[in-house]
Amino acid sequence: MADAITAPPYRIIPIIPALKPGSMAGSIPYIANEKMQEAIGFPGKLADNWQETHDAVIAKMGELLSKYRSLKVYLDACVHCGACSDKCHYFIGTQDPKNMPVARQDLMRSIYRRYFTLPGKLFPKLVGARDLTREVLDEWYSYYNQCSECRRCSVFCPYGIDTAEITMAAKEILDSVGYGQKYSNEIIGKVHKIGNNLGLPGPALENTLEGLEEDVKEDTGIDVRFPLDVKGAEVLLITPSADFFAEPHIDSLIGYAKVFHASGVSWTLSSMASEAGNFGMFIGNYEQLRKIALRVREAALELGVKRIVVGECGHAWRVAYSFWNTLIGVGAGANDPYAIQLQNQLDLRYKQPMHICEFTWDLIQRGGLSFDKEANDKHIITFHDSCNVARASRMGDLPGGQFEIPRNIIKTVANNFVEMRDNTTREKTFCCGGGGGLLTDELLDLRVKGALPRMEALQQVTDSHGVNFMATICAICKAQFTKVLPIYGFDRRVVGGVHQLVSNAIKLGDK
C-alpha cells in the first residue's frame, strides 16, 4: 500500500493551497464491525429503518447540545471569518476544501441549524441549514474521520472555536447510532479486556521487560531493572504500550528506566494500567474515557504507590493533566469513596500527575542526574511539538512548561540543537498527522499528505543546519512518523524520544 502512496510536493511559499473539492471523499476508514461496536456498549450498526437513524442521530445531537453548552456556542459563533482555513495540516496537505476547519464544522452546522434553530426550520436555504440524509452521515464519517483533533486552528480563530471538540461531538453521534470506526473502537476494546491498546498480555509484557533487563545489562553492565506490579513502591509510571515493544518507542521506557536507577527512586509499572492512552478521548465520549482512566486508579490503590508519572504519549498527557482530576480524583475533583482514598494516599508534594519530562527535570535542576552530552554528538536535533501537549496541557510551574521544559532536557544532554520555524512549533505546531484515532494503515494516504507542513519544516532545518534527529514526546507522532519520513526521502530512524537522548547520555551508578 505504501508503495503506491506518494508524498504531496513541498511549496515553494506557504501559501493557501489551490483547491481541489472533493479529492478525499473517498477517504473512508473501516467500519467497526458488529462485535466491536457492542463490546463497548454502542449499537452494532445502523438501524435498517433509515427513519430510525435519522431520529437517533437528532436525539443524540440534542442530549449533546444540552450536555455540553460549549458545543453549542461553537455552533452559534462561527461568522465564516476564512481565519482558520489555511490553518490544518489535512487541508494544507489535501487540498479539500471541506478539510478547512470552518468547513468540517459545517458539515454539523448545517444539521444542527436545521433541527435546532428556529431560522433553520422555517427558512432554511437562507441559513445554510440542511436536511440529515444517509448521504450526508456518510460524509460525517469521511471527514471528521480526517481531523486528528490537534486544535490548531482553534489558535487561530478570533471567536476560540474549538475544531476539535464539534469533531468529538460527531464521532461519539455516529457511535450511538452503529456507525463506528474499526481502529478507534477495536483499540477501546482491548484496553477493557486486556489493560492496553495493543492486545499485550500480562506474561508477554512480564517477559519484554525481563527481556529489557537483559538488554541493558548488556549494554551498560549495570542492573537496571524494569518492575512490574512491584506493591509499595513509590512512582507508578503509566507510559504508552508502544513503549514495551516498538522502535523507536522502547529506547524512550529504556530512558525512563536509567533516570529511576540514576536517581533511586523505585518505581513500577503495572499489568492492570499498563496503558496510558485513551481513545476515549479521540471519540468523544465520557464514558469510554472514565471506565479507560478507572485501571489507572485500580492499579495506584492496589499498588500503594505515592506518585503517578505519564510517559511520552500526548493524548494521554492531555486526558491525565486536563481530566484525570474528575475522572478518576487525581488532585481535586472527584469525590467518591475510592478517589478520596486516593488523593489521600499521594503525596501531594509532588505534582499528581506529573509528565516524566517535568520527573526528569526537576533531578536535572537538583543536581540529581549527571550525563555525557558527547553520547549524542552524532545527532543534530530538532524538536516536534506534540499537539495535544503543546495546546491542551501544561508541564512546570510556568505558562509554557510545556514547550521549555522538554527542550532544556534536550539541551542538557546534547550539545546541538536548532529549531523548526517559529511558526510551526510550541502553541503554533503542526500535528504529525496521525492523531485523533486516525493512525491505520487504510487512512495512510490521509496521513501522508496531513504530514506535509511538518516534513517542510523538517526539511528546512536539514537542509539549513544538517538536522537529522527530531525529538518527540508522544508516541502517535513517533509512530506516524516512522511510517511516513521515508516516503518524504528521510530515514525513519530520524524520529525518536526525549528520553532516547536522555539514555544516550545518562551516567549510570549503582543504585
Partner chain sequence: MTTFLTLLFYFSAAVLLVGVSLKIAAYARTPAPLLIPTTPAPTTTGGVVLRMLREVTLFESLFKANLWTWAASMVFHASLALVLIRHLRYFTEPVWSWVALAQPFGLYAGLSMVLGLAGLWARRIFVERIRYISTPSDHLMLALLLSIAASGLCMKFFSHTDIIGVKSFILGMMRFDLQPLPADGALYLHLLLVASLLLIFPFSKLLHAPGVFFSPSRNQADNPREKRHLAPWAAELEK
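Can you switch from the form predicted alone and show the form predicted together with its partner chain instead?
Next up is only this chain, free of partner chains and other molecules.
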C-alpha cells in the first residue's frame, strides 16, 4: 500500500485548486485499542448503545463550551467569509473541501448550532445545523485527524478563529467517548510508562549518550560530555526523545552538547523527563497536557537546576513557552505557593524556559562562541519555520524573535543562506504535513499531500539557488521530511537541524 503513494504534481501556477468532494473521506488513522485508551483514563471503546454515545458527546461539548472561551467564541463568530478557505496545506494538497478550515470547523459547528442555539433547534436546514449521528462522529474522526493544528488559518481569519482549538476539542470529545486515535494515545501511554514518546528506557538512554561521547571524541578529539541526571547542574535540557537516536535529529543533539561545552555552563539531561514533546496538546486534553508536563517540574525540583532549556521541537516549544508557566510554574511572575516553590529555585535573571536557539544566540552575541563558517560551505541553506514555533510562541524579547534568532544563528555559522517564497515563511509558513499527531504510517498519503506547498517552495529555491539543505527546529518536521522528501524526488538528508549546522562549524579548541 505504501508503494502506491506518490507525490501530487506541483501546481504550475500556485492557484487555488478545484474541489474534489470526498477525496479524503477514506483517510482514517488506526483507532486506539481498549488497553491504550484505558491506560490514560479514557473509556476503552464506544458504547454499544448509540444513544448513550450521542448523549455523552453532547454533554462533553457542553462542558468544553463552558471551560474554553476559544471554542465558545469561535463556534459563534464565523461568518463564512472564506478568508481561510485556501490556506490549509491539507486542502491545497488534497482538494477535499472538508479540509478547508471553515468546513472543518463546520463539522462541529453544525452540531453546536443544532443542540446549543435557538435557530439551529428551530430551523436546522436554514443555518446548516444537523443531528448528531454515528456518520457524523466517523466524519469527525476522519477529518479532525486531517488537521495538524498548525494555526495557519488563524493568521488570516478576521476574528482570529483558530481551527486547532476546534480540532483539539473534537479529539477531546472523541477520546471521552472511547473513540481515540492509536498513534497519539499509544505515545502518551509510553511517556507515562517509560518516560518518553519513543519508549527508550533509562539504561538505553545512558548507553546512547555514552556512545555519543565516544563518537564526538573520535570526531573532534575533544571530551564533549552528555550528562544524565546530574544533581546541581546549572541547566536542565529538555529535548524531544527523537534527538537521542533518530536521523538527522541526533546531529542537533551533538550541536547542543558542543554549545554547552563551549559555554562552560554545566548541564544535564533527565531520565525522568527525557521527552520535550507533549501529545496531550494534540489531543486537546488539559489533564494529560499537565500530567505530561509535570515530569519536567519533578525533574527540575529533584535535580535542583537553575535554568531549563528546551531543544529543537516545535509543539514542545509551544507547550514550554506558552503553557509551562500555567501548567507547572516554569516561568516568572507567580504569586501562588505551587509555582513559587519552583520559581524560587530557578534563576530568574534568565528566561524560563529558554529555547536552545536563544541560549546559543545569546552566547554568540556575547562573543562566547567562534565558528569556522566554511565548514558549512557544502550547504546552500534555507530555513523552514515550524508552525508551533512561528504562530504559537516566541523567542527573544521582541515579537517575531522566533523568526530572527534561528536565521541569525544560521547566518553566523554558514555562508550560504536563501529564503523561500514570502508567503511560505514566518507566520505564513506551511506545516510540514506531519504535525498534530498525524506522523503515523497509515496517514502517509495525507502527509505526502499535505507537504505539497512546502515542497513547491523548496523546489523553487532548489532550482533558482541550488538549495540543498533545509534547516528546521522541530523533531516532527525532521521526521516527516525525511520520509516525504524522497517521494518528491529530493535526498532525505536535505532536512536537518539548526544545531546540526552549529555542530559542523563550532570551534571547540580555542575557547
